[in-house]
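One chain follows as structure tokens, the form predicted alone.
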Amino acid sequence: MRAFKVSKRAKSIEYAIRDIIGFAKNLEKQGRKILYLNIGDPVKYDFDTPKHIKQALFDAVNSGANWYAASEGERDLKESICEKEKKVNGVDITPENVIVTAGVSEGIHLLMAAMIEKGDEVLIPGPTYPPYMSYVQFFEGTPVAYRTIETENWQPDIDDIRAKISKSTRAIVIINPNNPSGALYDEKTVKQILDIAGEHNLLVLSDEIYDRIVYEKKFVSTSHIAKDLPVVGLNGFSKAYLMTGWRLGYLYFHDTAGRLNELKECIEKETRIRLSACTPVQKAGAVALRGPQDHIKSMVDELRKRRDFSWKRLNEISGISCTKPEGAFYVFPKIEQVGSRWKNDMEFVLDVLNNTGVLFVPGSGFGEKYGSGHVRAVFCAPLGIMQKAFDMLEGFMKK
């Protein structure tokens, strides 16, 4: 019998961060020990969700908050999001301009479904977080990667952004701090991107999930400096609040002139057909934003130590070079002999995995043009694990 037909859009989906896991699982079945440095989930290591947030979830369930929530999100959570954005990022929004999502990934999905038609283009940073490529393609659009400059700590190339705008361009994506490079975009650069967007009547989508995980420099929200230019902000609870598996995020619309009203209404329609984000988790999310915040400083202090170790250790390995991340919890080192010793970065990653049991993500999974020849690793793991992983990597490179 013939297999049932599936859609081209579903067959085309790729997600390098998780697609690579299958290779590691096959080795585990053979009894091999794997060191996973591929997924940005600090809770998988030795970080834990703060107790008061866990308690808030228990309390919500036990008090009976187990109904369907409003499709666009519980009012109390949306109010707490507005309070947080004002206090932390200096952004003024109202609850009516907030939509609660099941993580930032769902927010990207909702946005692209509402914005993109066949042939539309979206400018995304290169390298980029893979769902921005995948969802644009899923809805028959074209993701166009703009260059970020490795020798300048992966800052966006403003001239390249300007050169890649076409009559089909619909939006410019900013991911700040950036995944996978760990770059923190400076205020001047973000302002220049906003100016280009205003000049060409383009929407700016600003992914700020790592807004509170920065090291030496201060994060500045895109909406804070946008003035009257429309911005859709994306953020969530996975990273700063260590709620990765809880799947809670949000979109907000910075829109002083009402230019995004129709987009917001269409996304609200989309939320209705998927019903709602998890109600008790939303209750806990409001407590997370209004409750004690001291865990964030201690988490960032510990991550800074792990960042410094990873960056230094990678640059000590012959054949590898790495810029210093200024935010998030990723390193994105360049592998000098990709193209000669290894055909591509995927071949390198599998060679390392098979010989050492250390799992990285191939850089080309974050965009072929600007990610190739690199790998992404997380530095969420304890120092002992990372030291072991990088020692094995160094031994492998010396062979």
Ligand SMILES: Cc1ncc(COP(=O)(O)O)c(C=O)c1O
The other form holds:
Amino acid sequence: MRAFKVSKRAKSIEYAIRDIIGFAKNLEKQGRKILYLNIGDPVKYDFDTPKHIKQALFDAVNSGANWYAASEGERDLKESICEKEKKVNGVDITPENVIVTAGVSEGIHLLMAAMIEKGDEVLIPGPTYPPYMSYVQFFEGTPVAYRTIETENWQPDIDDIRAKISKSTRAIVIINPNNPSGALYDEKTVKQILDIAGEHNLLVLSDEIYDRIVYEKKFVSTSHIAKDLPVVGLNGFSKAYLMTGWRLGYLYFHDTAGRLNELKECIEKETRIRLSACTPVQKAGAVALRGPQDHIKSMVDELRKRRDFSWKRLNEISGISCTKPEGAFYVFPKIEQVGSRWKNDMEFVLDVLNNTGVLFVPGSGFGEKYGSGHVRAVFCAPLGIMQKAFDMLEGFMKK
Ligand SMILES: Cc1ncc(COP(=O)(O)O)c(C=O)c1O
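The form predicted in complex with the named molecule is what I need now, so please give it after the form predicted alone.
Then the entire complex follows, led off by the chain already shown.
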């Protein structure tokens, strides 16, 4: 019997961060121990969702908040999001300008579905968080990678952004702090990108999911300095509130002149056909934003130690070099012998996995042009595990 036909668009989906896991699972089945340094989920390691947030979820379920929520999000949560954005990031928005999503991931999906027509181009940082490329492609647009400069701690190349604008460009994506590079963009850089967007009438999409995970310098929200330029902000609860598995995020429209009204209405229509984000989780989300925030400082303090360790340790290994991440929880080291000893970064990652059991993500999965020749490592794991992983990596490199 012939297999049922599937769409080309679905067939072409790739997601390096998760696609790579199959190889590790196969080795695990053969009894090998795997050290997973591939997934950006602190809750998979030794960080846990704060107790008061767990209690709020329990209370919400127990008190009967188990119905479908409003499609665009529960009012109280949207109000708490506005309070947080004002207090933490200095962004003025009203609940009418917020849409609650099942994670930033759903926000990216809804946004691209509402924005992209065949042939539209979106400028995306290179390297990037992969779903930005995937969703633009899924809706028949073209992701265009703009260079971020490794020797300048992966800061955006403003001239490259300018050079890559075409008649088809619709938007510029900023991911700050960045996954996978760990870069934190300063106010001047963000302002330069906003100026280009203003000159060319482009929308800025600003993913700020790591806004509270920064180590030395202060984070500046794009919307805080955008003045009258429209910005769609994307943020969520997965990282700072350790709620990865609960799937909660939001989009907001910083839009002083009402230029995004139609986009917002279209996204609201899209939210209706998927009914709503999870109701009790939304109740817990409001408690997370308004309740004690102490866990963020302790998490960042612990992550800083792990960042310092992995950055130093990786740079000690011959053939590997990396910049110091200033935000998020990723390092993006360069593997010098990719192209000679290994054909590409995928071959390197598989060779390391087979020989040591340590799992990284190939850099090309974050964009072929600017990610190749690198790997992404997550530094959420306890120091002992990372020490073991990097010792094994060093032994392997010396072979
Ligand atoms: C830059 C960036 N945006 C969005 C996401 C996904 O977030 P969520 O869990 O809210 O879907 C991630 C997850 O790693 C990320 O790194």
